[in-house]
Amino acid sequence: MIDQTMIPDIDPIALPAPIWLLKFLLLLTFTLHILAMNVAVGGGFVAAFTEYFGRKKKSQNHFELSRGIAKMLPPFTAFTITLGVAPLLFLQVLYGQFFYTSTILMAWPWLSVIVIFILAYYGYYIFSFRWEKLNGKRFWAVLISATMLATIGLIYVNNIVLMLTPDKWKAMYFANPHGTHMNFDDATLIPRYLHYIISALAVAGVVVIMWGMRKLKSDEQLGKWAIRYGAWWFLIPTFINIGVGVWWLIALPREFMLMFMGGNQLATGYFLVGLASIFVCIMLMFVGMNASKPIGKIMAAKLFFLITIVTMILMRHELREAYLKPYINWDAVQTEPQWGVIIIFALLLVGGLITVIWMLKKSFGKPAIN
């Protein structure tokens, strides 16, 4: 049995908004964060990668594509951060009492995500405004930077898993009250880290295969050879990954795993929909990159990606509803709505996507139609 004084109570001051509202908000607005965070981390490996064979091949496509990712990943990064305030917003108001006790916990790993940050940010700078410059030294700057955006994410993904864990808390604090502590006993950690890291490769997969698209018109060979690279990317991790999900479904104690196998009927629908959806663009993207006109067929797979995205952030979201299950009555909880903010908070989300929608179709412009 936990020691329910562990937890602190829930804040007296009512929340803003219905809580229904507040965790549709936290879903989207954190689906939005974490697709710029794909194509940050994502695309400083693939950008490594492709200086590293590029290299090796003495292969001008490899550099052109590196070239390119280099102009896209200070201004994902950009948006990777400023796309992350809201989630964490939302998180604190709904789960504050949870999430700020294992912040505490780890709070100096946690305060070093804003000097390593800082440090990956300016890497990526120098690698996308130095490109020529660097030369060879290309690989080690954006491969840097890169690991230090992937090691600030086993950070979070450290504190989620130890947010919805509070009987580990009191040995915790009382073996080591420094705020020192990380959370690598737990079994789903490493496969939960894992899933995000490979997702990301293969979202950056996809984005390679957008900048191959828009190259058709302007160079044909350069751009159906970035559709099929591109394609490598996105394909090898999804297939590594629906491991990696197997892997961090067992690794969940089994009154949480049974959840997606039938216990639970709407995260049973979560899980049947994003493994029919990925294996559907799976498919779509083996015929997309044979194909003589790969841009409908392409098209389609990243749809259904995006499908098999949003329901692996809404099984993720059922789980931890069902983690927090025993200390959350949320019936409970007094709400106070006020519209007034709500309504400006929305005409400025839909004005910044509205702008960041604008800026990637001046980054990427349209694809060639063939």
The other form holds:
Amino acid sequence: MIDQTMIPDIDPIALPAPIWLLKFLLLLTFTLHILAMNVAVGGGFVAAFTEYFGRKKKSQNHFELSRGIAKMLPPFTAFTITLGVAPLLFLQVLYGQFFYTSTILMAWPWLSVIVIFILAYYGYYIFSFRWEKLNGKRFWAVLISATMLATIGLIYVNNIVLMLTPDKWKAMYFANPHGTHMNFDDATLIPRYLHYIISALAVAGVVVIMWGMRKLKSDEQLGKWAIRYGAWWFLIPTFINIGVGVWWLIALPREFMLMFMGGNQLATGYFLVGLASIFVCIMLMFVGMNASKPIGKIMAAKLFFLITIVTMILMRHELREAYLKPYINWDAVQTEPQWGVIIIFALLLVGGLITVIWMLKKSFGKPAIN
Amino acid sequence: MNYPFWDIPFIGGGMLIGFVAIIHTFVAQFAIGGGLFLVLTERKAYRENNPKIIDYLKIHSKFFILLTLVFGALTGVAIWFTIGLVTPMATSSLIHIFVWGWAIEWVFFFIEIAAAMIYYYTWDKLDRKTHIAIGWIYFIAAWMSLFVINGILTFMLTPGDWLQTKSFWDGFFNPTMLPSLVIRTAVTIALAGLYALLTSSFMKDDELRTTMIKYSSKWILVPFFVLPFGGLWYVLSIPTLSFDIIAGGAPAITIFVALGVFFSVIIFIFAYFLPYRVPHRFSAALAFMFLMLGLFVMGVSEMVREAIRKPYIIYDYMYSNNVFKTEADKFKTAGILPSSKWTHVKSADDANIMKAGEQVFKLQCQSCHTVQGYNGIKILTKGWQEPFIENQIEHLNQLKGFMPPFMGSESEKKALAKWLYELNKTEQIIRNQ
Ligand code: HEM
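Right, and the form predicted together with its partner chain of this protein, after the form predicted alone?
Starting with the chain above, the whole complex follows.
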């Protein structure tokens, strides 16, 4: 029997929305967060290595790309936070009793996220605004920032996994109530983390490809080079990640592993779709990177990549539900939807998206004369 | 009693929240007023056909995004992190009651961030009209996010009809929501002036510097004509007990209020006599001092705002120590130790009296007191005898209106009294040896 006494009681105030809606918004905003994070973190590493290769090979292409990525890093870092705040909200409302508790156990590492983030973010701004002046120091500037951001991911993984294992909390808290714990003794932690970070490199590779496609018109040689170069950044990490994914799967408690191998139809279904689409994606990428007219194939590859990412996130969600199944009975959770406010939120969200798209169109559309 | 208590030696959780909240507010409110400053000043530059002002704005807007998008946004996330760690029960309540309020706030936050970046990156790219329009979008989104968060924050002090109806709108449009919105809006504008004073004073061009310094000082002066009325309206809307705390019930808080008012007046007077009257003699060092005075006023006001909510964290709903008001009686009869999840001491008896006393302290008192540090209980009970301590605990809420009643059994009270007494006693003995 599991000792349940240490899980805080659920908040007595009913959830102000149907559970499916909250879960949907959690997964949606989390997907966007992860995509932005992938560009911000993976992009930083790709920029660092591109600088390094550029210097070794004295290659102008590499520097052009580095400059291009430098411009993207600050906005994508901003989106990482902005899009991180939303899942943070929905996570708390759905899983507060688990999340707050694990956070308290690792309070100081958790708070350090803020400090690390501020420093890394300023580092990216320096890399971006002073790209020319930094010259030889660029490699270090961007590498250090990217490494700091990647460390934040590690702290997140510690917490998001710790919240799933309440039977560990009691011993941890009584050993030390000062909030200095980490969760490294969980066997799934390292493969889980590596899986995310390596896929960040692959996503950054795709961003490099897109950058190359935009360049094709103005500088075909550079564009073609960037497409091939980006494709390798996509392919190599993706191959490695297949191995790391298997490692994660094996590291899971046996019942959860089996869930993805027929034990649970939905989870197995996601897994199969994810595997199939990454396979198609790799094929398309191989064909696309060498094609004389790459755009169509690459766009299709991107689509399949997105499908893979979404299925992975859905698998991750099923995994969390499985971990928490003994501790929460969703049927017993009270809901009293505040439909009025929900509708206002939906309208504002749509209005907000239209506004942002309008602003982007205006600023990235044809250059105006002042 | 539900969540583990995060034990932070010396500073305590309240102090940590206060620290994070003050630095965040100081930058975040600039992020709002500063937006209005950017658009109106840009308009002024075009109207007066003064390209130098645009040069200034380019520099000022860089400073603005570097400060607000990075430091402002992240310290905002830091508040969330900290309140979740220190007061998880209250945070959970606020999130459950206002999920959709927060979600709406997030939409505005998103627009705000996007608009700020685009505004900064498109100085030379967009036509004037569109650029100003983006500035307005920024300011409106930023102010709307203040509007939403202000409703949620004021709810904590004056939940109003929500206590009966449990309706989102009653909680949001609560009795202090409007006066507080007026105050905050005025403060954001004054802060825009304070920060602009700083960046202006760095301008090399003498004429530009003087113009901008004088102009910025007006941004500081104007809101001061609104603040006294907002302040009065606010004070008239707060609960009686909160009013008593300001009016002498807790001397430290009365002093804070006085300091806040005094230094606000100082800022006003100096802003008039220095940057407004003699802008050419103004310097960056002075601007920095102004900013520090502003930070100080912000600091004491935040402390007052926190203090007047005592003994509650959400008025008439949850006590400062994260106990629901309705649960107090239950703990008195059943005892706090057996009702708490995160303690291994499950009852107080003669055998474990010291351990039990310490645990009771942790559960009931440590959300506001530390042992030896900030608001340290050891100093506060120095020289008190055990029966006296017991009596104080019994009448905690009557003796000091800003403390919750003691919620625990007889034996737990005795244990707490004993533990408190021993805190000072052991030291006495050591010193005597
Ligand atoms: C660049 C810095 C960041 C990185 C590298 C990063 C990375 C990650 C990773 C890898 C996860 C998955 C954790 C797991 O499943 O074990 C995650 C989850 C999450 N992140 Fe981020 N993150 C960053 C910044 C942020 C920030 C600033 C916020 C909030 C403002 C945030 C909010 C979240 C939330 C709420 C989740 C959990 C979502 C869920 O479990 O459903 N992240 N992040």
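Remember, predicted model here, so these are calculated numbers, not experimental data. Heads up, when I say rigid core I mean the largest set of C-alphas that superpose within 1.5 Å between the two forms. Numbering follows the first chain given and starts at 1.
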Item checked: residue 53 C-alpha shift between these two forms of 2 Å or more, rigid core reference -> no
Given a superposition on the rigid core, I'd like a yes or no on whether residue 15 shifts its C-alpha by 2 Å or more between these two forms. no
* To do: Determine whether the C-alpha of residue 303 shifts by 2 Å or more between these two forms once the rigid core is superposed.
  => no
